[in-house]
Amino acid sequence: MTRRVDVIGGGPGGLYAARLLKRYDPGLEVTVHERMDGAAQTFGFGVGLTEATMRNLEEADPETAARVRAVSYAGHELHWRGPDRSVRLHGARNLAVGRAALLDVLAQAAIEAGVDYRPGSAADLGTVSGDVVIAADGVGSATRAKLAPDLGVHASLGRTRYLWCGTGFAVPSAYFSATARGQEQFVVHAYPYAADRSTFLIEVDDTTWAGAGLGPFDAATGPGQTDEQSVRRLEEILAAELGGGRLLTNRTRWSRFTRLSLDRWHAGNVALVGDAAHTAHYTLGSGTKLALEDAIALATALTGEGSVRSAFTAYEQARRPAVRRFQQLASRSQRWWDSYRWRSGWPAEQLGLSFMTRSGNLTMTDYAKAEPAVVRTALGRFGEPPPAAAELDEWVLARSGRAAPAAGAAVDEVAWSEPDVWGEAADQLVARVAAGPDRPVLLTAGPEPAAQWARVDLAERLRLQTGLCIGVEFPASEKGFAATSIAAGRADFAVFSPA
């Protein structure tokens, strides 16, 4: 079995994999190469961690998990801040930690385990010689670029742009908000990660990007620099939320999210972890989680299998299902934010219900059990007081039936199963429907789960952009999904096919 391991990249995934390998097999020689020399501040501000992630860390390495928890900022709720009121999305179930503090904990834990940690080491595949190489060099991975023909790389850019900043104060709770300036909309994703710090991510769509004149500012910003002109403009626009204060920056500039997946996470003696292997949209807060859990699976496989090849195979088999699921959830969350402009005039409670059910991880009933007042108010648009959570699905379906076309009425049926509801084919369909007769549209296709979500996502787009009555065909077994889709404003009515 392997005796020497080189880790390229000293982020959370690389450091934690190194720590666990030495902890599981002290005889290994493990070296972490981190290109930053320690004098430069690490990129980023706070990162989010769920209790599920913390339980995984505690099971793998209780000592390090306790240290991470000790430097984390726990217990913040999540709110939607509307222009006239704030709505609670969920209670205090998450924690956050400064990225620099997390890296300090993980680096110290690795060193104490006997890892050779080398800050300032700009290593690559041409300079390392370990029996195993772990590539933890992030979304811009040079390792992945070199091995691309063997890995099967699939990458696409998001439709919106975001800027990652911080504030010199802790917001009372995590929240989302949107500040409008004419046709421009500046969406804020904020959460506290220390007693005197918050992450403050700002997102804009193409309309805002052009209207606010942000493109020239971005073009004038050199590599590794902060876009000071954009930051100053955002401080003016968001002055009320910032209390007139300044945004904290750290190589802060506009980015578009890269959705990345690989056919294989390894080639030869090299395995990739974290963002080097896959990405999940930041609105689900799962990037650090996935990297740490990759590290656990890879370290377990490397110390439990008889060969590098079998270890890498076991690693992928263990991790791919969970990563695939998170990417699917995160992609739905990304699409929700991509299309936020068309929902921006909704009441806060309706936005809250739509947001909390956007990825498919929660149903309307789930959310109603946690936040009954929010759901009750959101469903007020049906004109009648809703019942208890346990009876909501049938109640919503009964009321949505009033929007369904009468038997024999003209309906345009469209079969749809493509996952990309913002691509060229979907653009053409939306334009055709918008230009066609003013009558209901029913989206039909097969029963596959991915196709169901594609139909619902396209229905929402059609509903938002054309104003027509849009229905979706669901399997008879998916009444909860159908009711949630209608309650959240993704469709007007449901038609059920035989089970």
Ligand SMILES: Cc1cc2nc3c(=O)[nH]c(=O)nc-3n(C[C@H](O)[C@H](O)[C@H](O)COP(=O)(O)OP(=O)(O)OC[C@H]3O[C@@H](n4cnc5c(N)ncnc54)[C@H](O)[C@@H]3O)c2cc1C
Given for the second form:
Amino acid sequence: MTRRVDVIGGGPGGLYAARLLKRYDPGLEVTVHERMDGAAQTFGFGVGLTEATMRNLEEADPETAARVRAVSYAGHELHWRGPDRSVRLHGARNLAVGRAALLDVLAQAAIEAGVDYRPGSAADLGTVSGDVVIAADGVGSATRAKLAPDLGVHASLGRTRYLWCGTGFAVPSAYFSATARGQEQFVVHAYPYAADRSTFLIEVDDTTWAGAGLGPFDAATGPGQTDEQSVRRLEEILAAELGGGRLLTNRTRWSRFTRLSLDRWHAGNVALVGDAAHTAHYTLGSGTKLALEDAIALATALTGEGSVRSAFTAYEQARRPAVRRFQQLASRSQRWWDSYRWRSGWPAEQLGLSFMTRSGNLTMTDYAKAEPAVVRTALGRFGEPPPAAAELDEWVLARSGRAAPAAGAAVDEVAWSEPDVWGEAADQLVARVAAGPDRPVLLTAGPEPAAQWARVDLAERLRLQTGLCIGVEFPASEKGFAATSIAAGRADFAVFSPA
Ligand SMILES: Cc1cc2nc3c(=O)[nH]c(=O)nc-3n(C[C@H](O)[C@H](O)[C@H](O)COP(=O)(O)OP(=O)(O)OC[C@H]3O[C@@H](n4cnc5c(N)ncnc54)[C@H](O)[C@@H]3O)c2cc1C
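Since the one above is the form predicted on its own, can you give the form predicted in complex with this ligand too?
What follows is the entire complex, opening with the chain shown before.
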């Protein structure tokens, strides 16, 4: 029978798992080992949470959820800030919390439940002896590295670099912007998380990195230090946006996002939660959510009937589908930002529609119901005023049909189902199409959903990089998906395969 649980890592996942274990089974001895001296030492600034996440927390532990809410900053809109104007992308439904404030709440809640919380104490599999070990030691997990042969680790690095900064004031709404300097593009993701603080994340691609000469500054910065020279340079470049103010730093240096997934989330008496087990790109804002929800599922499984092994299996089975879904959404969001450069000249509303539908969890019709003005203006490119939301799909498909090649006209058909549309095979295809004749391309393949997205993503890349007219074959049941893809600029026309 499980009596003692050691948790390695006192981030959101580890602290919340510990709190819930004691809450669900007060007889357990639960220890959290955290190498930092406390929340004030943590990395990063604010993180976004959604109302759906808050509802899950409220169900699992209403008291802690109420305290998280109390330290959160809620009710701000999301905007796209172009060089000459700002467009509202959605209404006041954002909620964000400072990472340090969140950790303070979770640590206090764990202590009150009877958890032995030990800040300033690094641990590893050799120093803990619980019946169960929870590895909540983040994306750089040493526990995962030690168990790698049993876990099946898949990791890859993102194409862009980011610098996680803050500001000493609350920006009036969450927003994205892109400041251009010749070929350089400095993308900002900003949102307020307290009355006097905002997260201010800057992202650059390789062209910008090289053009702005940021590499030497990064290389000259020691481990754990802030890259002061990059920060000063960015304060100059983004002076208009910052009102001439300073950026706040916290061991702020350039990173590439690590996308991580495992074949198994447990080995022996060790289960992994949160970033140690899986990551989701920060532009979806879901990593903390996934860590907290893992904690709920693992604490529930471990305090139910059955062996540790069956609890671990139940935990993994419960969480895999949601984590897979969020990783897929996050990967598409990552790809959208990776390829931002090619959309940078688009009008704000067109960018907004493309951005809001990038992950696939929102259709054009749903978005038109929420923000009709954005969609109406974006669809203005078809040259006629669009109808009401309910009729938009047919309307877009009819208009895009005019771009489709006439019956009998020459079209290059390319079968595609490879998920990676920025890999070598896709690079070769794009180069071949760009060098080929100036005629439409139709991407065809079978009807599996993953391949469907791959075709749409590749179509978008081909459109952006070759300027040719690109069509996608969709199953007849996917009219809404097809219309959204065309409206958002991912394809020029759709061809429907028989049902
Ligand atoms: C730029 C950026 C922006 C983000 N924005 C958002 C957002 O808006 N919304 C969102 O939900 N998520 C966001 N995230 C993701 C989020 O930060 C992570 O997904 C989340 O922190 C994962 O929680 P965790 O508990 O698994 O790991 P972590 O928060 O990384 O915590 C791991 C803890 O383990 C400790 N540790 C490590 N090794 C040891 C050891 N040997 N002994 C003891 N302690 C150890 C570390 O000190 C750390 O405190 C963002 C991430 C990044 C990089």
